[in-house]
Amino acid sequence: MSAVADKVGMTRRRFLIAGSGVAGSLVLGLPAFAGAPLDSDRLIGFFVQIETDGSVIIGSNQPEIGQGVRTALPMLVAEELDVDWSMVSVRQMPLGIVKTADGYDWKYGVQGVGGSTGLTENFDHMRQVGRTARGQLIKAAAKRLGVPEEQCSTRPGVVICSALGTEIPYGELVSEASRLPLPAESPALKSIDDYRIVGSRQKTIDARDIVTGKTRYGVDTVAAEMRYAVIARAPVLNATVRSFDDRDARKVAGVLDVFEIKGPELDAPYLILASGVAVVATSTWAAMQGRDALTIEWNESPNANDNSQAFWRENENALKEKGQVVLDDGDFDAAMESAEKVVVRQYRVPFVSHAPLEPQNCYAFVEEDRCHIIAPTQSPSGSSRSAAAVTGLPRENIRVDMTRVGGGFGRRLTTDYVAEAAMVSKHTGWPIKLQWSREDDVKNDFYRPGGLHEMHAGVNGNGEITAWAQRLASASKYYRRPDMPDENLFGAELYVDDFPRRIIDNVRMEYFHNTIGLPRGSWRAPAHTANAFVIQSFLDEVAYETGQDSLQLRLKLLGEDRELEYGGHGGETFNPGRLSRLLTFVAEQIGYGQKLQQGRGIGIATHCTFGGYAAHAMEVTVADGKLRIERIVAAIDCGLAVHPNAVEAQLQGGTIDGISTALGLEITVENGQVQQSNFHDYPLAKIAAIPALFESHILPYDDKPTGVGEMGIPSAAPALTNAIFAATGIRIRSLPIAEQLES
């Protein structure tokens, strides 16, 4: 996107228009192009259709990944708008972008989710859309009634005229409105206090959908004339096709065509992951079993020796010499020198993947003048953008409609797949629908980045913490991103405005960069997950070290309610006391400093992730090496809460995603292969892993929303570390856990 979409969210407010639309219904939002007519086939964005039968259609722009933002942002519409959440619709907008002097812009506005922000960055407008298009229907009424507006107000789906005692139900005022000048000035919004559907627990507006098997995600995607295509990918990482014979694979009943597919340079940025050849089929199972059948020489890779050993032995090394300095605050040498005790510790966070339930998948078809992409993706404007550079197409020439997503988690903000199934379109001329396996996908992703931290405090003769160091060796996130300087890398690894900066005075980041081949990409709350469990294992390891209780450890360290500078995504503050409460909270509730039978403990966690707070306490049993959670307690502060329901689901889907993942989890390489490829190597968490004494609290704070998709995932794992360790006395410090309580 150009500098222009920066603005938009700043400048939409002017572009709103109202008209009448279908059957004469009030539609209000923004033109798909200036001077569109208001029907289905010009698109409007960030709209709401209200019908003669008082009905209510409104348009969801972001993609929906199981977050809720599909029922949150239109709760937000309705809440202003002022009418019964059983009387609203939803309605997927598709990607809007359109061509400007300075490049692209938004249409709907901005339109993707990941670092939890789809809505946040959509609260105020969406209200100002409902509360503008509840204006058009008073104004209406009051025009209809010859009285000022300043006598009518509403009740859900009815203006009222109290002077009167009268009342129109919206359905018979939305032809006259829809005639109506839209004000200069948006109108005042509702109070926080006077939230009905806001804030309140509302039913998923797809739930039923979902359960019952009608929603449709990409993977169910039909079109006419499509065909189906699958690819042999290169094992090797980075390796490519030397030859391959396709002469069994042509003799598969229903394979239509075999050709190569290139995969990007070695250490250029990714448009496609991997080298590979293409099969199209008439089915997808035909696809398959034409690849089985191919025989393919691969060329030799300069990644064929990567291997996992190799990679934590090098950051061992790099350890061992001076690094990149990315932070020093105050005099850490001097601190560290007149320290009353040192400690110093390594953990090990290993590189993981994303095992969407729903492998990769996308449709497309490339006309000459055209392209039509159908993707379950977090990144619609990312689609278009990969679809353009393989055909050649403006932008403004492909239209990129977005499915439900099963599974997000951060792989769907690269698009990859996207790229590839435009590519075999291009070249076959057909409207593809291009699958992965399972094990496609587990062995083609955007790993966790894994990496070696090494921590070191100074404390003093109160027990205070008065120097604090992360050294980190890792394969940064942001390798072959273009443009990216090596002396940047460390951004994706370190936040260096992250706890414990500005509460310790003496703080120094150091980085070391490994340049494994493994590709990698964002991963659930990105760095937040590694350093989460990092500097929390190492809280209550200094803890232990210097005699002092983890909990007040934690808590003299965080203090009371303040407002700290803060510069990384998810605000422009960081707020230590809404931690301090959040673990006071779940200590108290998991009753945190009782005396337990021996193999029993209980640990506990927090940490601030993209303007969110939350914290973990979990009780654990050891028996015989076997690990048995007890009890969970979670507890998140995410502001407001607008959709309750979907923010207890994040929480307890976030809570589980760590466990499972810390539990284990990892992405190992061996020869430059790697070597996990399904779920039998690459275990998920079963469900007797998961206690039934699950408790998830939301403690609201103010009127100002966080995203929630990512706040419950980082404090679970050091939570349960540190559980362990005090049932047993191990300290974990190399994830995943596995079979570390047997020995």
Second form
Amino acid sequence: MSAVADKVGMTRRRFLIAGSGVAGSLVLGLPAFAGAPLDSDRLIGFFVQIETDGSVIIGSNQPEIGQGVRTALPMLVAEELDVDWSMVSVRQMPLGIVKTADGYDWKYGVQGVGGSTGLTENFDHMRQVGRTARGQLIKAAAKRLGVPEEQCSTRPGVVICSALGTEIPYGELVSEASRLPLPAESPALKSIDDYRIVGSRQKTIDARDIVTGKTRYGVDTVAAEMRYAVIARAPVLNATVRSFDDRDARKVAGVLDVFEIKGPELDAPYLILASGVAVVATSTWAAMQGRDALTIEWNESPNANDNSQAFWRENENALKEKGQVVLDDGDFDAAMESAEKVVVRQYRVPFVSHAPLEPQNCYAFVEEDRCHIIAPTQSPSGSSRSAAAVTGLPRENIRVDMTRVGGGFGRRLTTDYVAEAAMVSKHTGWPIKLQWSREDDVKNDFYRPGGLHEMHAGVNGNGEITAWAQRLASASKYYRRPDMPDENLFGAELYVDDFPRRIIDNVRMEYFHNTIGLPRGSWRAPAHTANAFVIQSFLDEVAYETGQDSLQLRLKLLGEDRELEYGGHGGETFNPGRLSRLLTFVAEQIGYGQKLQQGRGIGIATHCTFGGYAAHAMEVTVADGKLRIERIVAAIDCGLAVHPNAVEAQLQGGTIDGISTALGLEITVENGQVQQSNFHDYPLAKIAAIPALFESHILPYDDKPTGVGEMGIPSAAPALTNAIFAATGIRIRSLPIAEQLES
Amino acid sequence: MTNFTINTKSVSFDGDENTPLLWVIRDALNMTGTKFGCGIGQCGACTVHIDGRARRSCITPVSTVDGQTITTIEGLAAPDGELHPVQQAWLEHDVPQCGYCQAGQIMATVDFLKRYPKPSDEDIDNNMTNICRCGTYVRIRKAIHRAAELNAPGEDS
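Could you give the coordinates for the form predicted together with the partner chain, as opposed to the form predicted alone above?
Complete assembly follows, chain above in first position.
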């Protein structure tokens, strides 16, 4: 999920380059650029508003999915603007789309969160916004006082001119500052040593609204004349509507309209996922009752015989053949030939669903010449594109507002539910709130792809791994993508520059693409979740098979600090020494190496995810087939922790996501139908699964922040299963763990 | 016609009496603090208090609350705006990530602490069954203990 930038738009980098010479104007959001004046003379650019009482309202351009950007990005602005954090409140900005001669541009910068880029992609931009606005306030003060700018400086919320002994609060300067010409370039940014807000523990800016029930999520949208809609979706993957009888549905009190929604052509790029029948009513419940009363005949689907068991058998068979070699460093075959010991293992990673707690929903009001979308989305530009495709309206006539989002996890990078809402509104002419049920959500997801991995290691007489292979048979995440040749499908599942490339000399990766009707998509830390489990489990097995200590084997491979070339998302380099440091730290914290009683064990794992580094150590007991996690030590190295409170929260949440998924989650298909439907058969972990002894550590590294939203997941599952092995001798090679310990 | 009291206000609902209380609260009363998560009483995002006990409103037909008193997250703080100790503890530990489940978590905790005023971790494990998809459980646990310290009065305000 690296590329969240709108295809027709520009990446953040190009955005700034395009504005070179007028960069200061651009980072502030130049009114002329938007073709419209700013709403208020209290605004300096689009992002910074200062009231007469000195309170500051900072615009947040990114979707808040729980990762903390709505606090972290304004922290960056406030730091450079030089205001007290207690004076700051935050305003959510809509999608800033602007028509240009050759397409569209983004007046608030590129908007969208995925791939843990929400902070990193805006780190410079938001600091420049704050710094430039501060510069304008200084200029306004200098002009008013008749002194050179150099004689003015600031303390929080105030411009000071020490030569005159004068102070002017920002609130009195903002109106003048807003009219001054913008500088060609952003003023020099603050030194990191002078940060007061960034890097300090600030609380979630919206927490009070959340705990009092005031926060509005997508699901909470209420508008005048709004109607409520649900859609009955095909129960079999890719089935289409043959006919439907809506007589009973229309008898349900409150039901206003019933009509067919056409799904995509088979194997074509999708706008929405499934064919169905929409029911529109005066309340959500009436619409749901109407849907229950429908009788729908479905056409036979080409996926009617899809079956998970067959899919896994196909993967097993595929691995017996030779696949597409996607990486072949050194001479793998020769190294295996000369190896003292060879270890081969297979690991199975299942399909899983995102299951954000707020089911998909969207408000859409399509009128003749315009459209309004209010959506819980990770991709406001994708939402705009979807609405444009449905309505045929020019995108500049589509307003996209984003609400706080009740969990993202990658699901809301896809905007099928936005397209559906627009379809229903267009058909009826009414403002519509489309609501998915939990069953809709579990059964109509873009799942994390399942795959069967086969690992090979050749070990020499010194216990060194000299040859390494990962062979993967899976259904690629690149699902129904336009312009996606088959030979590139592996790229979403095998990240060739990950560990151990450039550490072990002879490395081969092979891919076998399998097909199944289950849609696939980006699931938090996409292929890192699978690959970290596989690699970190296999290292444990190699250590065990060659009589080595698991930690020492890893540390020998990871070694000291050094920058290895890394071409994938999160590059341009990978420093395995940062993993050494984290792994050593968590091992020490948990007391790795101590003698434990029977049935008790410690496991460790570490992984670099999209440029951020994390490690886990877990201690478990297994008694009578029952697993209990006793203690967790989690550590992250995200370079500079801009918003440490959220870094810690993401580390905890990612760890728990990893554990929850490993413990019990799997999506399966029989006869083309997803077998799971709700939380009784897709059992997300509850608090009892997570021990009170849970330590989260942030290990600072440098002054460059990495993302943090995904880094806490990948090493959690293998640390857990390695601990289970240490406790019991039972090696978990197939996820989820489920009842495997009971037999 | 179903009549009940919600956050000290008397209301009546004349629609389908099988309508889950959740949808009456959300769509008819337009009070959106109580969330829809699963519709089958599994996740607890819809937790409200009915006559002081935590209940999952998504599986509670509105007809069954006739004459009863409902408290939702919007009615938990004191009329003067002073937060309930559980809400205060949630802020102290900065529990929410996405925040979607937290109204339900808080409502469940308020009731739980009435029954277990000084809960052990095991009491929490055995009684707190609301789902948090973001995995805020570490902070939820700390906030529950903190709320117990703040001596949650144990009654709805």
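Rigid core here is just the name for the largest C-alpha set that superposes within 1.5 Å across the two forms. From a predicted model like this one, the values you see are computed outputs, not experimental measurements. Positions refer to the first chain, counted from 1.
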- Message: Superposed on the rigid core, does the Cα of N488 end up 2 angstroms or more away between the two forms?
- Response: no
- Message: If I superpose the two forms on their rigid core, does the C-alpha of L651 end up displaced by 2 Å or more between the two forms?
- Response: no
- Message: My question is whether A163 is one of the residues whose C-alpha shifts by 2 Å or more between the two forms, given a fit on the rigid core.
- Response: yes
